[in-house]
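Below, in structure tokens: the form predicted on its own, a single chain.
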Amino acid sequence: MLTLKQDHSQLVVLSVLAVGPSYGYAISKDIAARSEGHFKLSPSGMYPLLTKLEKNGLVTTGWEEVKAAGADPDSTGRRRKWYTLSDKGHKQLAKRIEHHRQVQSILDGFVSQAPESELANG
């Protein structure tokens, strides 16, 4: 497993939501899924991230009751709440995409320069 840098996980978590609305859990378990394993955020990071973008505008949030399967219709359930890339958002993934891709194509110089001994050898 690979640990995400905060930049990271921002970029992440935003290009999950740039498919549509979901909440921590399932943003959790997409991450996971996409990265096949690879990158895992706990709630510990998940939560305070979310909340953070809120805060910035980059995401709108809502909220939803979830009751259990076969429970009672009058009774309550727990709550839900549900994460919506906001326009901001989605101008702010465009830009941190366009700045990864930068980023890379640097990088891929570097490497495409290493000797095949090197590579070999990592």
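Numbering follows the first chain given and starts at 1. From a predicted model like this one, the values you see are computed outputs, not experimental measurements. Take the two forms, superpose them, and find the largest set of C-alpha atoms that agree within 1.5 Å; that set is the rigid core. What changes on going to the form predicted in complex with the DNA:
Annotation for residue 25: C-alpha shift under 2 angstroms between these two forms, rigid core superposed.
If you fit the rigid core between these two forms, you'll see the Cα of residue 98 move by less than 2 angstroms.
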Given for the second form:
Protein chains: 2
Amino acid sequence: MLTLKQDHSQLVVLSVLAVGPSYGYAISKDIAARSEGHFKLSPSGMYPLLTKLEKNGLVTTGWEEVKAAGADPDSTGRRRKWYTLSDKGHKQLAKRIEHHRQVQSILDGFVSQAPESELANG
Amino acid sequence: MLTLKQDHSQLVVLSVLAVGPSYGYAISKDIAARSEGHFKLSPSGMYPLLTKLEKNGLVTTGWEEVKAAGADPDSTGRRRKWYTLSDKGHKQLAKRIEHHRQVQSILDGFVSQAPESELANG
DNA sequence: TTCGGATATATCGAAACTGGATATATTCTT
DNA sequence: AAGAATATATCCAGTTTCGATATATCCGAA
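Having seen the form predicted on its own, can you show the form predicted in complex with the DNA?
Let's see the whole complex now, leading with the same chain.
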């Protein structure tokens, strides 16, 4: 299990939402699945992050009532909050991807000059 | 100017020290030079980090008195604290490089599936 | 000889972040 | 009927971040 820093979490969540709208629980499952269990974003990481994205206008949100078949019509039912990447969110993601690649490239310069670089391939 | 997270700072500093012993100020200059000014590690980022590396046994340290030619023999002179990567530090670095590459690889999986991935090449 | 810039190490503190634990409620499966 | 899975959300103690600040020496130019 590899832990994700917020920076990476944000990049991953934005990338997931770039494919299409989703909601917290589904995103967390998606991340676990698409990383073959290596990445995990827990509720305490996920919801503050999504709230922040919403506050910054990177996503728009809407509630869906998830009623069971034949459920009490008066019951509140389970609520599902959908997140949709906004225009601003798409632009932000593009910027972040570029930044990420730049950092990556320079970082590789340092790492590849360390003698340990060879050993770490196994 | 790209900001470095502590995780990356640590990787970079360890990589620099893997080449040979150095001291705080030189390391920060080294990082700026080898990243063509893109990475910068300020004193407030550097020294707590080096202290932490020392506390964790990843580096060993020693003081050097930097006397000027013909300086007052009684003056304390400028002190320079050298940091040398320990065995433990070398192993830690190898581990970190491997971890870094793993995270990198999975992260790329997410990013490359986002439509913005194409746009971010300019 | 004196002044400023570069060298050199180090702490402070407010703000942000981290992540396990916890809370609450519904729906599905056996 | 019980328990696992679905689903959202906050709490909080500990850590990280990073600009600002402190201190002192060395070097070159005017």
